[in-house]
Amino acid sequence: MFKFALKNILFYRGRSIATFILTFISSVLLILFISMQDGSHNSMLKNSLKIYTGAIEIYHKGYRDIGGNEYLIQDTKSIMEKLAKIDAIEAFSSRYETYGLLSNGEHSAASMVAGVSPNKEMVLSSLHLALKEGKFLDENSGNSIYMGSELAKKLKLHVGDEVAFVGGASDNSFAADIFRVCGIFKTGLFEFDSSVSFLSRSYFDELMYAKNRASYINIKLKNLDDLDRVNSEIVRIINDKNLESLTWKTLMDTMVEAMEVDNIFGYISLSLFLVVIFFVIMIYDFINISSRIKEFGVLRCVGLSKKNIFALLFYEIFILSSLAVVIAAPIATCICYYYSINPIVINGIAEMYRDYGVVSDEIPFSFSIPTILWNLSIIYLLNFLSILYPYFYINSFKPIEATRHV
């Protein structure tokens, strides 16, 4: 049957070429569609993690739900010594966050003021890339404050201006100081830009009596795919029932929900795409096979069974599909790989987003060999399913009746 199928393919060259082209285009488009969708999700996640939230964050239990100085991490040094032993961690740092009142003359606003380690923060987040005016913090910034653009606008502040701060220290006493604005950032996230400001921990710890204390410890991984494994290792190595290690899936539950909704619409689009592919291939196969009813009738009369006819159709579609996939796979793979390294930039939108500092204007692709193989297996399956209806149709004719079909 295999040799017979090969002869049929060569005999019906026009139909074979059309089937080959349909399968080839379908394979390439499906791989690129999935790659772009996965790449967009990965980019969305990475850009969100770059701004401020870490891949993993360690908290004292109760801090996220209740808050307050009673739930601060009390010995950050010993914890970070343990984290340094985990190879999969690229960088980590402790942060101290508090809420206070910032005032400039008759203008005032509540703000989350965070003490960060500037050198480590440049690896952990993209806050320094969101700089709009002035400069980012350094280890010797002293009382310099790095402020969100909307917050600075609310307080009528510019680089070099002074702002008064009143808040609660880590020992529940009052803390007050005068800060000087060293830089203004803009991430494009309105709520973040209108309510957050930063100081160097070396200075802020003295003011807030927060040495060796932290609201949480922020962790960046070398590879996000190792998230769950590394998180389990962190829990094991810290071995403290009063601490909890949370991944971005918990920390960014809103983002997770948004990605799930996006996935649903993506699957709907993919389903429609696959349905279109299936019916295009099936309709063409139906036209192709139904025009050969007389041929199949003769074959039945000379002794071929229904199983033989099915095997013949199967081998024909198998050979054409395999040939199309073998050529389509490396082409689509190369395209995915190229655009995973060199993401597509949409001209015009890039210029508009540049003011936002850390918001990506790129459309990256995801390069994953298992995903590509899975996509190709779908095309194979659709092609094989497409011959079922034509097969049952031609078998609805009796052999003698089929030989007289015009």
The other form holds:
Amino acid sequence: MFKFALKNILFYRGRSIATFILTFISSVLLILFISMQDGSHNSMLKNSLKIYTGAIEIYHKGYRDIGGNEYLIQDTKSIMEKLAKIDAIEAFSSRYETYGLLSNGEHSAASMVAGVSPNKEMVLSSLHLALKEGKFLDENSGNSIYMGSELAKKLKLHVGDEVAFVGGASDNSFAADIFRVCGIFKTGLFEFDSSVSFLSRSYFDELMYAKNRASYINIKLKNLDDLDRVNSEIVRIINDKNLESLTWKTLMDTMVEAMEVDNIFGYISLSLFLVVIFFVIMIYDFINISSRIKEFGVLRCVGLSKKNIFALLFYEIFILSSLAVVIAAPIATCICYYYSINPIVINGIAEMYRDYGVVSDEIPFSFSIPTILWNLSIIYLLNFLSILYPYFYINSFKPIEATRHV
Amino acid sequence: MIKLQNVNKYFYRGEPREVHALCDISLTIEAGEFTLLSGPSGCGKTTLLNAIGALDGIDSGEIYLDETEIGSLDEDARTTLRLNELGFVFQAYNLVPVLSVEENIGFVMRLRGFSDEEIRRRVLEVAALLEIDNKLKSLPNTLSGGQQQRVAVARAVAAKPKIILADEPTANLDSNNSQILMNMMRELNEREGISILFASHDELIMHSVRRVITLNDGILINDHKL
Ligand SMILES: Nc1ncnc2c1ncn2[C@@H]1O[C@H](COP(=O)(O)OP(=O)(O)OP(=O)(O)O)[C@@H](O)[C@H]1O
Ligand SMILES: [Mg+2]
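Having seen the form predicted on its own, could you give me the form predicted together with the partner chain?
Okay, now the whole complex, with that chain kicking things off.
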């Protein structure tokens, strides 16, 4: 049967070439499309994860919805001790965020001021990489403040200038101080650059009476794929009903939702494309098989069973699609791999997707062998589906009728 | 070996244009017979062959192939029966265009699972008998009609069926080629003991066969041995 199938493929060349080319093109396009879609989404997420949001963050329940000093984490130290025991965690640190008024002479602006541990932030986030002028904080930087570029512009501040701060401390008392601008950063996230500034926790905690308290604890994983497993481990080890441990999927749910919607639209247009391609393949198959009805009829009279016919059609499509896939897969894989290392640059795309946190014009492709494999299985599956109709069509004739078919 | 008992077959049953294609046919064909089914056009020859060949159902009566009653078999069992017990030759040569002569002849044997060696040997043997052994590597459409029909006969014969059913095998051949084909089939019948049943209204065939069954309007009107 296999040899018979091979001969049919060689004999009915038009149909074979059409099937081959269509399968080839759809394999390559499917792989590239999915790779690009996944890749750009991954990079959006990665960018915003890198800048500030943690893979996992631990909150006191209520802080995210209601906020305020009642919902601060009170015993940061003991939680940190527990986290230190979890292997899959690369780094973690606590942050203390508060809102206050910054003013420089007659210019003033509200700002989220966050106390962070500078050394740990170097690992956890890319705040330090967004430095534009001056320098980043360090453990002994005292009243130095690291400020978003847009905020600095609003306040007419430059590196070395002083700025007054008024806010509420963690015990609800009044806190005020003078900070000195040590550095200005620009992430490209407009909201972030125009409203956020940082101080070293060691200094800020004194001012805010926030020692051992935190708004949340920010965690970075060694491997982001472990997310859900590690998160449940954290919940188990911390074992405190008043705390919640949230992954970036929850933390950035609006962004994730937007991406899912984007994915769905991507899949829909892709499916339409694939359906069209496979209708064409099926039509070619069908025309080919219709012209062979008589031949099949004779063979069935002679003793060819339905199973034989199925095997024959199956082998034919299997050989053709395997050939196409075997050639398409390495090509598509190489392209994906190349663009995953050397992202395509489309000028202006960062502007379009600014809300998502895209800060560059690069679209890196994702390179994932499992994804490529499932893409190829879809192609195979659709190819196999395309022989079902012709198969039933052949068998809808009685053998003896088929021999008279013209 | 083949036994028909009161076989009836209708087309368009119950409609005004009903055709009673086979009327109460009873007959027996033994192993090794060389039989002609004759009669005017439309008398039911093809219908009878199709019934015996398990290609078409009947409305009443029984057809036995050895101990098996064909009517009681489902489609898959009929296919197996055709493959293992029967050989077919059609009016149009009906070879597989993509396969060489050799592969066409061996096709049925291959379906039945004979070994490559057995197939090769048997193909050479029947091809020599039918004088197509110099064409084994050719594709069917490069052969003459007479040669193609001989390939079709070879395909039917190769797997040594109990009986070969041939519906107008010479209809597309000139008298010379018809004669050659008939002689060869006669020889196969004698050498291998394969029973052959033809349907034909070709006068020429009459001289080669040993038994003639005549139908008219679906009725068996004559059955005599020569
Ligand atoms: N598939 C069919 N549907 C309806 N009627 C049919 C069918 N096949 C045969 N008949 C009718 O049954 C009768 C017998 O036909 P059959 O084909 O057996 O004749 P035949 O002896 O083989 O004729 P010929 O010598 O022309 O081949 C005819 O009247 C024919 O019209
Ligand atoms: Mg007929």
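Residue numbers count along the first chain shown, from 1. Take the two forms, find the largest set of C-alpha atoms that superpose within 1.5 Å, and that set is the rigid core. Computed from a prediction, not measured in an experiment: that's the story for all the values here.
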C-alpha of R300 moved at least 2 Å between the two forms on rigid core: yes
C-alpha of A324 off by 2 Å or more between the two forms on rigid core: yes
Rigid-core frame, C-alpha of S173, shift of 2 angstroms or more between the two forms: no
